[in-house]
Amino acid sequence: MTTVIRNGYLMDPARQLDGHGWVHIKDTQIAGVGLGEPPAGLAADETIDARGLVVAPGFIDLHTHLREPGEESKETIESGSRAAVAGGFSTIVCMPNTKPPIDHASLVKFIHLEAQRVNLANVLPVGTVSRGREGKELADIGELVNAGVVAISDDGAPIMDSGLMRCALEYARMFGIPVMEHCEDLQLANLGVMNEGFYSTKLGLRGAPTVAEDVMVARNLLLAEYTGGRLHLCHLSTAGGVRMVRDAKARGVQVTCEVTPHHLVLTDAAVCDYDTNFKMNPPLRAEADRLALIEGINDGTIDAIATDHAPHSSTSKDVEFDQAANGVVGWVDCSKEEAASWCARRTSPWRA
C-alpha cells in the first residue's frame, strides 16, 4: 500500500523543510519527502490532497498525566494515547504523580508493557525524585533509570528541601537524565487559588504571588549551576522566571523549560466569573507575564510548549472555586472561531 500526500505545507525543522510539498508513504513507512511537486511517475494507491493543511512529523508532549495506575476513572494509558495521536502527538512523557507514584521499577515496567499493548503513541515514563513523592528521601534513581525512565520529578509537589534537590541533580547527572521541577514555594504560595493581584483582590480569593514561583526558579537554577546537573523547569508562568532562565542560559547553565498553551493565551482576568475551569497550578498570571512568555518563545529562552494534560472528573470541578481541582475540563466540539471568541471574552486582551 502506497500513499502520496501532496499540496500540504510541510514543516520539518530536522529536514529543514518549510514550504508546500509532498510525502510518499509505503507500507506505513515514510519513503520520500520533498518540496514542490512529487517526482514524475511516482505511483500511489492513494493520493491525499492536503491543500490548506500543515503536514509535520508527530509532535512530542513533554508533560502529561495519564493517571494510570490508580485513577483509571479519569484516564488510562490507552485513553491518553488515543487522545495524543488524535491531536498529532506521537510521543508523550507521562509524569509520576499516579496512585501509587512511579517510584519503583515495577511501575515503570508496567507503563512500558501497557504502552506496548496499546501500540499507539510512544509513552516515556518519568520516575519520582523522592519515595512516595513525599520530599524526604531520594527514590532508587538507578533502578528507575534501568527500568526505563527518561527523567525524574515530583511534579505537583515541589521539592522544598534544597539539600534533597541538590542530591537529585547530582544523581541525575550521573545517569544522564534531567530533573523536571515544579517551581513553587509552598509557604509563599500560602494556599493561593489564583494569581495574587488586582483580580484576586477584586474577587476576594486567596492569591499566590509570582514570587512564590520565582524564588524556586532562582534556587533551582543556582543548584543546577553548582552541581552541573540538567534541570528542566515545568510550566513556567512568570516574567521573572523567563528573565532568570534567559540569564542562566547565557551563563551556560544546563537548563530547559516549557510553557503551557493556557498560560500563553489566558490571564487571571479569566477568573472574573469564578469559572473553575480557570483554576490551575501555576495559576493564570497577569498580562505582563503572558507577554513575557511569548517573548521567551520568540527569542528561544523557552524550549517547548507542553500541554500539562491532566484529566479530572467533572465532579471535581463542579464545586466552589476554592475547593475545585486544578485544570481545565476540555471539549472538542467547537470550531477555531468559537474557541477564539471564547478566549477573547476571558483575557485582557487575548491575542492569537
The other form holds:
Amino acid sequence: MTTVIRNGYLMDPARQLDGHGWVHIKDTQIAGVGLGEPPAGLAADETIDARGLVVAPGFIDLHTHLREPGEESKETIESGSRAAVAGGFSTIVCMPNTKPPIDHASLVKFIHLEAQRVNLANVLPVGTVSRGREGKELADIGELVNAGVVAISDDGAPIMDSGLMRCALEYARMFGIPVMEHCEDLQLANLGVMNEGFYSTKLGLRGAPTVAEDVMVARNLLLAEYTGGRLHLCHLSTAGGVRMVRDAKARGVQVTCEVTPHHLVLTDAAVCDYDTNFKMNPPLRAEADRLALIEGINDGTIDAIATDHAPHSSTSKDVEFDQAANGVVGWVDCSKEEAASWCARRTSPWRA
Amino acid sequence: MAWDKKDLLGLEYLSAEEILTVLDTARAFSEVSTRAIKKVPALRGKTVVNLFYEASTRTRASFELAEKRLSADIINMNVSTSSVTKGETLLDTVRNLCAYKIDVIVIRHAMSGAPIYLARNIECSVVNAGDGMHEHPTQALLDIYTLREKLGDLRGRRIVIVGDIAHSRVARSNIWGLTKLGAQVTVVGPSTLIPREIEQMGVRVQHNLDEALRDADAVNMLRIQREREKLTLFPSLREYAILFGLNRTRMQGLPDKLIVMHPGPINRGVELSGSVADGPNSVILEQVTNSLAVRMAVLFLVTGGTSLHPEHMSA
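Given the form predicted alone, corresponding form predicted in complex with its partner chain:
Whole complex next, starting from this chain.
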C-alpha cells in the first residue's frame, strides 16, 4: 500500500522544509518527502490532495494531564491518546499529578504498558520531584529515570521549599533531565482564583497577582544558574517572566520554557461572567502579559507552545467559580468541520 | 417605567434609568409601612424563597418583611441544616426548589458570582442579597434612595466610601449605582484594602480621611470585616479607628451637613464612635426603614410588575 500526499504546504523544521511539496508513504512508513511536484513515475495506490492544508510531522505536546491513574472519569491514557492524535499530536508528555502521583518506577511502567496497549501516541511520562508530590523530600528520581521518565515535576504544586528545589536541580543534573516547574508563590497567590487586576476587582474574585509567579521564576532562575541544573518553566504567563527568562538565557542559564495557547489568545477579561471554562492556573492574565508572551515566541525566548491539556468532568466545572477546578482542554476529539468552524472564528493569534 | 429584567444581580448590569425606576417604585411603596395595616396584595399568589448561605440578620429580616408586606408566600431556607451539608450542589438545591414552581429566589452566598451562575441556569427570578465580594445591589439601592431623600439629584454630589473596599460588595454596588447617577465617588481606606485598578470603575482613591471628607456631601462607613481577610492587612483595630474611624473629634472639622451612613452591623468604636452613629448627621436607621420599600420595589419589578395599579396598593 503506497500513498502520496501532494499540493500541501510542508512544514518540518527538522528537515528544513517550508513550502509546497509532497510526501510518499509506504505502508506505515514515510518513504520520501520533498518540495515541489513529486518525482515523475512515483507510483501510488492512493493520492491525497492536500491543497490549502499544512502537512507536518506529528506535533509534540510538552505538557498534558492524562488523569490516569486515579481520575479516569476525566480522562484516561486511551481517551487522551485518541484526543491527542485527533489534534495532530503524536508525542505527548504527561504530568505526574495523578492519584497516586507518579513518584515510583512501577507507576511509570504502568503508563508505558497502557500507552503500548493503546498504541496511538508516544506517551512520555514525567515523574514527581518529591515523594507523594508533597514538596518535602526527593522522590526516587534515579529509579524513575531508569524506568523512563523524561523529566521531573510536581506540576500543579509549586515547590515552595527553596532548599528542596536546589537539591532537585542538582540531583537531576546527574541524569541530564530537566526539572519542570510550576512557578507560583502560594502565599502571594493567596488562594486567588483569577488574575489580580481590574477584572478581579470588579468581579469580587480573589486575585492571584503576576508577582506570585514572577518571584518563583526569579528564584528558580537563580537556583538553576547556581546549580547548573536544567530548568524548564511550565506555562509562563507574565510579562515579567518572559523578561527574566530572556535575560537568563543571555547569561547562559540552562533554561527552557513553554506557553499555553490560551494564554496567547485570551485575557482575564474572558472571566467577566464567571464562566468556569476560563478558570485555570496560572490564570489568564492582562493584555500586556499576552502581548509579551507573543513577543517572547517571536524572539525565541519561549521555546515551546504546550497545551496544558487538563480535562475535567462537568461536575468539577458546573459549579460556583470559587469551587470550580482549574484547567481547560488542549485537544478535542472532534470532526474536521467543527475544528474548521472554530478556526474561522479566530483571527491569527500570532500577530500582536 | 423602564424594567424588563427577571433578575436583580448587580447594579453594574442596570442603566441609570432602571435604577431610577426602582427608586421611584420604592417611593410609592414607602407609604405602605406607615399604614395601620401594613400589607398590600402586590405579590399575592407569588412564592419567594429566601436562600441564605451566609449568616445575615438585617438583610434577611428586611427581605422577609418586604415579602410579607407584599402578601407573598415565603419559605426561609436554613442552609446549615439543609442538604447542602450532605454535599448537594448549589444548582441541584435550587433546581429542586424550582420544581415547586416558585417565582423568586433571594440568595445570599459567600461566593462571588453565585447568583449570576444560578440566573443563567434557572427560569425563576433571582435577587442577589449579597454574593461574596461582588455585589449587594439592594443595599446600594437603599443607600442611594436614602441619599436622594436628603440631597435630591445626585449629579455632581461628592460621596465618600470608607473602609475595606477590597472585600466589600456594598462598596462595589454603591460605586456602580452612584457613578451611573452622576455622583463623584471617592474611596478611602488603608492601601492594603483598596483593590488594584479600582480607579477604572470611575472612582478616586484617597488614604487621608480628613482630606477626603472636607468637601463631601455624604460618607458611607463600611463595616470592617475581619472574617473575610486571610492576611494581616492592617496592624490593629485600634490603629484603624485612629486613621479611618469617624468620631466626635474628627466630625468637628467636617461640614455640618455631612450625611453619615453605615450598612450595618456597626462595630462601635472602630469605624464609627457611638456619638457619631447616634448623632445628628447619622441616617443609619432611616437606611434600615428605607430598605423595606426598596426591597418591595425590587420584588415587585422582577416578578413582572410594570406599573403600580390601585389594586396592588389596596389595604
